[in-house]
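Presented as structure tokens, the chain that follows is alone, the form predicted alone.
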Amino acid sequence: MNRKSPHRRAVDIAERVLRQNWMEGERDGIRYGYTQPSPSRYPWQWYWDSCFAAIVWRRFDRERSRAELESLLAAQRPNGFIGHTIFWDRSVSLTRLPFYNVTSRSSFQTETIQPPLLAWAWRIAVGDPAKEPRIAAQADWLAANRDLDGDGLLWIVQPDESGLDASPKFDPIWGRRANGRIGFPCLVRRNRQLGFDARRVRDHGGPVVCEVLVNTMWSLSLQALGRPSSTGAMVERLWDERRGVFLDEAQPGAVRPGVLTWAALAPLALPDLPEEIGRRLVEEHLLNEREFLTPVAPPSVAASEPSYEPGGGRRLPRRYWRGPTWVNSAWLVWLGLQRLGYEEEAMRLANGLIGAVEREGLREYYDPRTGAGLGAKDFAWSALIAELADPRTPPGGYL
């Protein structure tokens, strides 16, 4: 008989899964070790799942956590940039080529970003981001190619760079040619014409988007290295104060989609957000019942939407964003309830994630309703359950 509890199992399947996932070689006499995704689906270095990835092996392995951030550090260019994605060990297949963001089948990473957390992951699992010049580079690159409007705000060319990929919250600005659409792959010909340069999309007619999730993140490693916070800008730009959430922007235009996601809430991780907005998000949306707290919450998009597709849009390929739980959401969210001191809440939260954690196992995310997992298994940023059953805040705190 198991007497291990709940949240003990659970800490012990993330660590099965980190370990059994681990990747580790050489390319042109570079050492690189990272932690897969998903070995069979998403073989590849991701950027933000090996941030996710990093801060849970300071629990079991701090030298690992150090290895996965450095690997992203070793595939840097010299201006700074990082891809998304890193082909270490093989290349790009030739069936999703059309839908990867390369130059061409050879290409070593990606053109494009993804939401930019790794100098707050490097403070949480590793140390002081100041001191590795690297990370300093890369948020250098991320202002000087990303800010355009000089408000200290990043705007992104395609949905995938928020890591959302397929969230309706884009289907108003990119339409057809959003993630999970038939047009993609002309978005992703288009900006790779325009060599996925940011200023030449938005002068070409955009659109480009002032997105709420990639925002957070650039606020939280701004702030990890010492640098001046984002947040009151996001809050200057992208609080709507009569729905009381964060709505992205595009541009031309300046539209506001109002498809209500989690990423609404994702803010609620920015330990200055003001008290008064992070307990607007946590009371009139967060732990409403019509929207976000089902009984694994939190799911993607409110369940009070039209296009709130609980299962996972089996009817829609690679439509996952729209309805299905996911550990990584659910954890940010959960920082917010426990700093503005929602702990009877939190531990809801936590426990439903658990549950579902211990009957299915890591998921690539879970149907918000039942827990039932769904996606991808042994899917490794997961892995933040361990962040959720066993809260361990970092020496001097997240920040």
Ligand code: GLC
Second form
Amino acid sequence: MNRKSPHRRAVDIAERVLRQNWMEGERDGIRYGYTQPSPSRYPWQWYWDSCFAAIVWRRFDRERSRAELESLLAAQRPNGFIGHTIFWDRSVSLTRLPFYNVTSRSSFQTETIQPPLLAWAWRIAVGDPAKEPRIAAQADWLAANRDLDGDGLLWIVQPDESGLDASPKFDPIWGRRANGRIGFPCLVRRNRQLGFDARRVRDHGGPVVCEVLVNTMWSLSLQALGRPSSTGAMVERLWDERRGVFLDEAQPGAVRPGVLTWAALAPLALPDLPEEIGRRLVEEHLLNEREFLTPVAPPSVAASEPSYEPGGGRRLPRRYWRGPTWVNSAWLVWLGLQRLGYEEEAMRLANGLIGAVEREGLREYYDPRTGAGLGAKDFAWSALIAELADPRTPPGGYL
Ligand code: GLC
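Form predicted together with alpha-D-glucopyranose (GLC) structure, per the form predicted alone context:
What follows is the whole complex; the chain from before opens it.
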């Protein structure tokens, strides 16, 4: 069989799902167009899903990349804020209301953020983000409202702001109020009362978290905008020299929960990560069979963790990010493998997922041992498989 064909087929599957999930319309005279993360499960526009979809759309239809990101900008408030979920054509359903960070059921968008990769996605898929003042305005909002310590790093007020909703790394911080747990609606209610204002949340006892993935995306966006990188500040605050991983910091108490998840390796995506740190992340963790080197890698939680649930977890309500492999994570660490010259290992990681996609289609996440597809079907950001199957460095590189 032609060795290239599985790769080609993966790209075809990606294109089919993106086209099928495309949604467009008009609301109050504003035109919008975006890729539904999954038509049956996630019909609205999600901030970071859109950034990933836009990155892949550049291969098939560049206008769609722009339209997708322009729709995020069309939802922007005058102060620069852009929410985590935008309800263009229908309000949040009654059953999901207690879990969504809205002020009321008729809200147009949530009051919380998601990992801020808009400027970076724009750089990859559209052009120079510094030429789009609305992108700079969102960065200004984040710096003014979420850089709580003035060192250039951002803080979040809920686990789902990281995009990694129910990751076990948040259990020691939020306990019964973590995503997917019984007390989560209480956390949403409390933060709603505090206007989802990070300073007020901190001043009311927190917790607030300086989270690794959010800050990785933030540093990429700052660099895409031509602003000073925050990678140095991340290393200073979040790098754990003894364990050789990045770990979150929670306040109050400067707590550093040690649960090992793929987010600890996410800074591999940073082109300015010091090389010796990148090599430790790869050699001690990513390529370690006891942790992240599974047939379909990387699992969202290290296999060595007691909370590792590779089959996706059977308990209800569903709890995400507790073991299965997600394509966006794979792509982000793969960027680091490539940059650091681990070509064979990068290819092995790509092939594991390409095989799973070929067999199972674009699923939300995959069993890291067998590649069995789990979660939502026709999941848009899994189209990032095209980045692994047919690597095409954007003109000018990723930054
Ligand atoms: C889940 C994921 C989140 C994603 C959303 C839509 O909540 O945890 O990261 O943005 O689904 O796909």
